[in-house]
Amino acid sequence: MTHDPVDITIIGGGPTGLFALFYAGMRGVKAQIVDALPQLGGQLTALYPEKYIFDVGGFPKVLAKDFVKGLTEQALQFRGATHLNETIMGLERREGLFVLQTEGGEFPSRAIVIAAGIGAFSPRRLPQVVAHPWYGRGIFDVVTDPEAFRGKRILILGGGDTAFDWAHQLLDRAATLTLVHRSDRFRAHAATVTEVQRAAAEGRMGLHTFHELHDILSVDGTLTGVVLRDTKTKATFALACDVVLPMLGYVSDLGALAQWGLTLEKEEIVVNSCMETGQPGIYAAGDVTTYPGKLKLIASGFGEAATAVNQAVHWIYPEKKVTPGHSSNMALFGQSPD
């Protein structure tokens, strides 16, 4: 399927991409988001929707999922399109347009803003082949609605931030909760580790170190438990559970973007102060970029998104100024111009 041409295609639907979509609409150009993930919000939605964010303007603290909801509402007020579950395969120049190619179709546009965060990322899957048929049927590597697991017997596999964060978030929702890790060395924040260890010591949850998944137990096609194996002694034991959450981290990759002739440093796109990539018409913003003094913060990404979009708008339409003026004086929002 070939979609209708737009002015700007934004690659990435995280906070920076969403703000770029809003800004493009505010500048009066037609834009769209293309993202490999099934939902908007990027890492905020995929990794920690229930965690608080404290360092974005205007919010003393805000849940990541609520922040994404507000960003989405802001971004979509100008009816920009969002195309999700679209893995990027290539890019061509055709009749003066960039044609972004995905598994699902082609997306022509006059300019591109790359706001891909850490690149296309997907959960690291369990290595045990016996687990693979149970994905989506008792094994879930992404949690978008923690209430879906209320009253369940939950097993979490992993030793990083995501595993410990969800152990903390789901503890009071679960009928029982157990955390399992291959060693006693954790890659999570010390404060969260301490909270989980305290809950285990108090008998409110289980914590098994030096254990790994060995087998899946089921009755009539329903997951009913697992077999865990001691990584040292190789002894096994059965553990009853309804849900297995493998929180093993994510695999990220720039994928086809790395083949576009952009200057890269450690899987990051080198840009200048105008967010230009060196390829005319292609700009970048957010965590995917690097330049002297770069800060990987949402706050920084918002400023970079505004810069990238304003430069792209001027590049497409030279008669439009780079500087848009203040939104508080824009007729677009029903305000009186200066």
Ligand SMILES: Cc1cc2nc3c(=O)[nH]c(=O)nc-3n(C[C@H](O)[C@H](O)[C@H](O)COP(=O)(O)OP(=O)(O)OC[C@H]3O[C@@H](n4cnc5c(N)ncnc54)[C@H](O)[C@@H]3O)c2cc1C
Second form
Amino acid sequence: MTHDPVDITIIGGGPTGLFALFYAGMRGVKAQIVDALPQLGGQLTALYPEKYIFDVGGFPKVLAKDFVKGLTEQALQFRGATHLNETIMGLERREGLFVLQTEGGEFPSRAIVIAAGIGAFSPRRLPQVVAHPWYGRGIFDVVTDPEAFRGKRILILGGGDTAFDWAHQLLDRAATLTLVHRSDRFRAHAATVTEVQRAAAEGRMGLHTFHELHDILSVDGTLTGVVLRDTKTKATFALACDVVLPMLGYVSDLGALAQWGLTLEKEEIVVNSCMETGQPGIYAAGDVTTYPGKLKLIASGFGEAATAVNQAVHWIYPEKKVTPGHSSNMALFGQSPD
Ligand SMILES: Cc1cc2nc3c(=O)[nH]c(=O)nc-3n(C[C@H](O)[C@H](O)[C@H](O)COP(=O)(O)OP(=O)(O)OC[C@H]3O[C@@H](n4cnc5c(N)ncnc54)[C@H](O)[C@@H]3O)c2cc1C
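With the form predicted alone in hand, show me what the form predicted together with the named molecule looks like.
Full complex below, order starting with the chain above.
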């Protein structure tokens, strides 16, 4: 399917892309987001929806998923389209337009803002082939609604932040909870590790280091438990559980974007202070960019998104100024000039 041309296509619907969509709407140009994931919010939705963020302006403390809700509401007020489950694979130039290509279609536009973060990412799969048929029916590598696991016997696999955060957050909801890791070296935040270890010492949850998944146990097509194996002695034992949550981190890939002739440094796009990539009409913002002094923070992404969009607007329509003016004075929002 070939979509109608717009002024700006934003690759990525994380916080940077959402703010870019808002800004494009505020500048009166037509924009759209294309994202590989099934939902907006980028890393905040996919990796830490239930974590609090403390360092974004205006919110002393805000849950990542609530922050995305506000960003989405702000971004969608100008009715820019969001195309989800669409991974950008290719780029062609046709009749003065950039035509971005996904498996499902083509997205022509006059300019591009790349807000692709760490690239298209997906949870790292368990290496044990025996587990693969159980994904989506007993094994879940993304927790979108922790309430879905209330009263369940939960097994979490992993030793990083995601594994420990979910162990901590699901403990009170679970009938039983066990955390299993292949070694005794944890990559999670020290405070969370201490809390989980305390819960295990108090008998409120199980914690098995130097163990890994060996086999899946089931009855009539329902997962009923696992066999765990000691990584040192190779001894095995069965553990009853209803759900297995492999929290093994994410694999990310800039994919096709890396082939577009942009200047890259360690998988990041080099930009100047105007967020220009060196290819006229292609701008970048957020975690995907690098420049001297770059900070990979939500707050930085917002400033970069505003710069990228305002530059793109001026590039497409030279009669429109780069400087956007103040939203507090804009008739668009029902305000009158000072
Ligand atoms: C556990 C954790 C906690 C964090 N806590 C904080 C914090 O407290 N404060 C803070 O400021 N920052 C925090 N961060 C960092 C913050 O989340 C990132 O800086 C922010 O998400 C970057 O936003 P972004 O929009 O640039 O990229 P992302 O959020 O990575 O979004 C990029 C989007 O682009 C999409 N995409 C990529 N490639 C393609 C493609 N080829 N086609 C289509 N779509 C594509 C991806 O699917 C993704 O949705 C944290 C990060 C993690 C992992």
